[in-house]
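For reference, the chain that follows is the form predicted on its own, supplied as structure tokens.
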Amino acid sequence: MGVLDQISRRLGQAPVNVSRRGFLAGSGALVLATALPLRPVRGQETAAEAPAVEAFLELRPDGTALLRSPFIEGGQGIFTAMAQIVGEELDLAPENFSVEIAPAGGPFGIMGGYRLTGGSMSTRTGYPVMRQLGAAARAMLVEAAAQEWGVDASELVTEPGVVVHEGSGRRAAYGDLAAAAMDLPVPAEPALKDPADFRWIGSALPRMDVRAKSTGRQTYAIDVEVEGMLLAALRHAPRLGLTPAAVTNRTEIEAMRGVHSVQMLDGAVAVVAEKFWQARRAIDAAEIDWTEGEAQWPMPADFSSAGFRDTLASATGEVVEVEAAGDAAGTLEAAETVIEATYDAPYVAHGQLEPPSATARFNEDGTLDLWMPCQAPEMFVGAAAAAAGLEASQITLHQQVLGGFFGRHFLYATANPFPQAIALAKAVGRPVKLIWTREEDFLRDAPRPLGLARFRGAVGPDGPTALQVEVVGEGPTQRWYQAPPGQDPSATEGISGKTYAIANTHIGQIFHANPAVIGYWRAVGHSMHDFMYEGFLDELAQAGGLDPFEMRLSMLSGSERHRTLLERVGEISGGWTPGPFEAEDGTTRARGVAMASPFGSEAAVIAEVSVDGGEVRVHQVWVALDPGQVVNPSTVEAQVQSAVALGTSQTLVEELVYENGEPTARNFDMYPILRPDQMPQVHTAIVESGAPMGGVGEPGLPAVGPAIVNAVATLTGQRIRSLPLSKHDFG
């Protein structure tokens, strides 16, 4: 179970009709919200108590529908999925829907009283609620027609957008029934469709946000314009913990064209101007003296990522048990063949397409409006209230579509610009839009933690007999939600939670605090830990003289679901062939295999690689993904392609290096990402096992890295235990 699965407990809920007098007086629309036992969580205590006056669903007189999505669109296709699910049960084609982001507060906390977009949870969390919502609306429309025609509701059926009485041939469009349906009670348990009758769930429908994004019409936080606003650029202290002592040329830069003022912030200096380029030019010219200040997590002046890796490698302390079976220690002690290895993976940046920004406006009545991207609206409202010295009820968050995220837009104390935007708007008395440049984003990003694990394993003629792992470090859930060592999935997932049958295992964590401000990254702990586990599994196979594919099959004898998945990826790759072998183009290639069990889904991957001029080239990646059930196959395939791109990128080239307490990369010139010519061909097989619905956005990533590394080991004889591959010599 992943970290966000662990903190998500969906309570029972049922749709509720919102009175036309209380919400849309005289509109003739059918308006449905939900009645939830809202249970506030950390950072949401006041926001969660907002009255449920916003609606999930409005069915309009023209037969179209407005759906307010509890989840934030960030390129993953959630708006389309929500329209498909609601439309399926409502019996209204998804193209008749418009979808927007639901505001903070109100009835939208469908994840047990709160909501967030992340952990590959949106569709699987929203699926039962949205089906019920659509079914309730359909039942009310049918009842409205039954009362109008004086027939029993059981005599009526629906076609897309229409209620039909087959006996008389009478038909009524949804829009014509919306007003009458508005005053009917909402059924507590409306009948749901038989999946065999689905029209749209399971269909590869086109994404509803593609046109706006491909034509440049989609707006993001960086595009926000507010009347009378100023623009701001800033420069953070080069090391977290420093703060500005003085701007020695302040008079000079405040005299520059368009500049309104220079503002001293905690750990940064900002220039506020009429235009962003004016602010940027001025802050670039600023001469700033920095001094030691106060910070919750100050970076040591001598901190380096290389030194921290060595610290983790030699760390000792209490090993907190995470998983255990049999007698791993005793079996290892008695074994003839014992393999030991230490694996590590570096800090990696988010590098999302849209740099962070926030716009703040204080109003005459003392309220505050904010325009910004985030993945957890109610949490951000709570934090903004604290920053502004207001009540959450005084803040209106205008949530923006995300220009990429990968975990970047969670609430990290030093990595979000909105507290600075609030401070600037308060200081200058006008609305302010603050944009972090890419350089400031790299400097204050909350990267994926540098991770390390120490492995010991024993193998016999039939496969591994014992496995002992010590995961050393800190997970983001320990940092931000105080999960204790051993109980934080983000710190061990991908090493814990594996499905292979090894009779004697012990997985433990040695907690070691990370000096850097760390955060969630796509696939979280799985993104690095599956590389470590699956790489070591191949080492055991080699030590035992076993084929890594066949060994995995034998270790999955107790799980038909996993065996089916592994066999399926073998099939779509044309049959398992480890190599080395000569390809049609004359290159010498090899293949590697790996599996992962992230976010309620299962994945199996085969990668095919060669080495060209000392550089690893990934030619093809085959992914078999079992998310249990699927809403939109084309979205699943797109997510797999995206996950393979990011998984290949972090395996080949990505590494955020720290020296002297600072990241050495401040832009993509020093932080390479996957080039277009490095992108492999991706082949996807979706396997719907019928298991409970799992995630899709992240599960395609974790097995990519180890499949590539295992292929490299087969091809070159080099076992890589430290990413990225670009720092190793394959010449």
Given for the second form:
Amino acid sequence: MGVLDQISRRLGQAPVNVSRRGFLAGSGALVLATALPLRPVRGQETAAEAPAVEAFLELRPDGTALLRSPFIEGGQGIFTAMAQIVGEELDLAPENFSVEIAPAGGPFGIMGGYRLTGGSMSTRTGYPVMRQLGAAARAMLVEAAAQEWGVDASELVTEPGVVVHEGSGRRAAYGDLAAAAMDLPVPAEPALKDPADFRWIGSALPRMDVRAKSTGRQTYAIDVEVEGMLLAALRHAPRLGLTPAAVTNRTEIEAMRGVHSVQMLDGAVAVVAEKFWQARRAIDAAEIDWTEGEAQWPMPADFSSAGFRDTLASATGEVVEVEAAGDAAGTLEAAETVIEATYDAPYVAHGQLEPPSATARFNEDGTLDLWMPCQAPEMFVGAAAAAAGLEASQITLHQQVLGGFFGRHFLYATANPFPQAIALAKAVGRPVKLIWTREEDFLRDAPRPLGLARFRGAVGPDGPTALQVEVVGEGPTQRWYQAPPGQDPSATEGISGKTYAIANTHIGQIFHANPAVIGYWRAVGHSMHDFMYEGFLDELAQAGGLDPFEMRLSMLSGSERHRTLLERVGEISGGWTPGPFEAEDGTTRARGVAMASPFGSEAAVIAEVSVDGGEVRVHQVWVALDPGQVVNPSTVEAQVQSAVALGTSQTLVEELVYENGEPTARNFDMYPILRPDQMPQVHTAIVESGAPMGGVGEPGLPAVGPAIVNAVATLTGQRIRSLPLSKHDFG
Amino acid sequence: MQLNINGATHDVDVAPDTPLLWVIREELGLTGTKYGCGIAQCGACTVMIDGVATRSCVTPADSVSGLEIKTIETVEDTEVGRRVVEAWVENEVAQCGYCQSGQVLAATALLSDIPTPTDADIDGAMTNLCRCGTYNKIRAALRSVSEA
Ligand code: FES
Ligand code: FES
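And the form predicted together with its partner chain, for comparison with the form predicted on its own?
Starting with the chain above, the whole complex follows.
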């Protein structure tokens, strides 16, 4: 059973009125939570120890609302979207909301007792809960007014922020009704609005955070200031599995200006100082002897990404079936035109612009406060409790707005700084803010796994007749959540889960453990597998003498949704014209097409490229995205821009290379990311097919790479099966 | 050492080669200026020094003593800066926002120097990285100021 099933089982839980509970009683605010029970009470934990603040929504006497978002803001606009959804049903303009991140625990685990910000899940999972929440609050305000005026609630309507009795012209502001509404029962099934009447859902409301983020006022984990804190910088062992034996110049280091102490950690040495720069300077000067130690995933000293790619290319072993239809092997055997190819994609780093940090403070009563970036608060609290030797209930997590994430801030054992911050705060008896330098972030990031797939396909005059794929490797969901091979979408998605009709198909996974500490990177498996599949699909078209666009259309005859989308991207690009053709500026260009079905949404992409001085240049990218339905089109458009940027970046230039067990790049000098002058123009068409709401943050990404690579093949005749393009010469 | 930051003179007691970035963040407590890479690659740490966009992470504090240093916190003190911020808000440029202090200052420095820049001027001046990929919106916002 997938995460989505679990979620849908949980949805529909009614909100409860907690106005009179806990410290919020007496504030005069209508306070609503959901009726979702708190996580099962564990061990000696009692209800009294459950998180004190458990409200989603507080409607204040001044008519404003505080909304606690289960999902963290990291640039995707989720706080604004949540306010739009609640505001719609509550009938309160989203600008009257302030939104903050909901604390760990309590009723906020709306994904089935837990929640995380990722998987492009936030809006689609939040949508039904937030609508119900807003509708319940509105119904209670209406009822409060009805009782006060002695009329029937059915006679009342609302305007934004006001209950109105049209018969008598009486009006009452929400703020004035909040106190009375507090004492009312929460309606179990409040009526939801007809989407045709939506005022805010579906409109391009401005993001709430843009001014703070244009003036330097938005703060992040790295900016956290705690009274009395010390700052720490550290150096990790060059490979996981090594640990510090000695700091040979320790006395010297400890005598450096501002230095409080040198601290030996598991697999790292830290310097704690008055200021971060002092700590940084001191750790840079440290001479450290490393020795073999313990690690769950020790990195072999001779590990190289190039060698690992070859290992995967020749790996044999059980092929665990992921998808099968017809008789792929038999059809391939009998077919006239059969082609084979191996595709691979490299490790890629998250490269979120804010380096990781964590601040830890032990309080006098033994409890612990933590400030950090995090995409999964309940899991982080659990891990922090284990690291600190405390109960989860003794930990207060202050989640900070993320300076980019793209999957960087999930729980990845060695990739998160907070266990070290906890150890340091404990060791020095003062609050400590630990900042990882960019170099340490590259060293201990949990990159997207290097991936590889072996394709065999047959094509006839009408298109592909058989496809056999072996995806070799390990996905992050197996690593972190024990999904077995064949049942780990992250290991195959983008090769599995495609929509094209190929009568005979066999998709399998050969598990091969990845020595690196791997993680989720924007669009996860899709970020590389769609490149492989869609590239091979173009190879099949070429082998069959078919046009790649027309061939895809005919393979989608069974799905109106996909055909529409592909046709739409063709239209917005001015009609499918693969080229090569001469552009106005005299360059010779070509276009490529690709599709993807990521995270509940559908995408079709056309990219236009030229080659300039041996390098590929991406001029324009057209994206038709169908997320079913949309809450905020301008946020969706921004997410498409962002997804195209990252998709173009990884296709053109990104590759985390390992040699001798270490990444060769430790900063953006050796690991380039997309520069402003490499950014293509992006043209987006949002298609609302009315299908169940899908994701938005990631789905724009996966088809970008293959569209570029397919365009390059048309332009140059070179079929690229290994990313990034920058390692190939197009001179 | 004395530093002139945002129009005021500050006495700071730091090692002379301390990067200006960390003086601004840690001695003055102005956290709008961001650390992204520390090696002049990303531009998150951009400040204006005598009007020129400068990467403060590789600028030793003692090298700018006596010069006029301006950080994001006072960008709206000038007409150009105010218009740039408004354009950034209007165009909803920011996503995570982490790079945007630097982007806003780079744009302000450019437009203060060249009110109607060519594409080549923009390419030359707007080199800060944005991992969220807001580049097209940055350019649109910048253009909306220069063409206003
Ligand atoms: S932090 Fe200065 S350029 Fe990146
Ligand atoms: S807005 Fe996130 S790095 Fe630029």
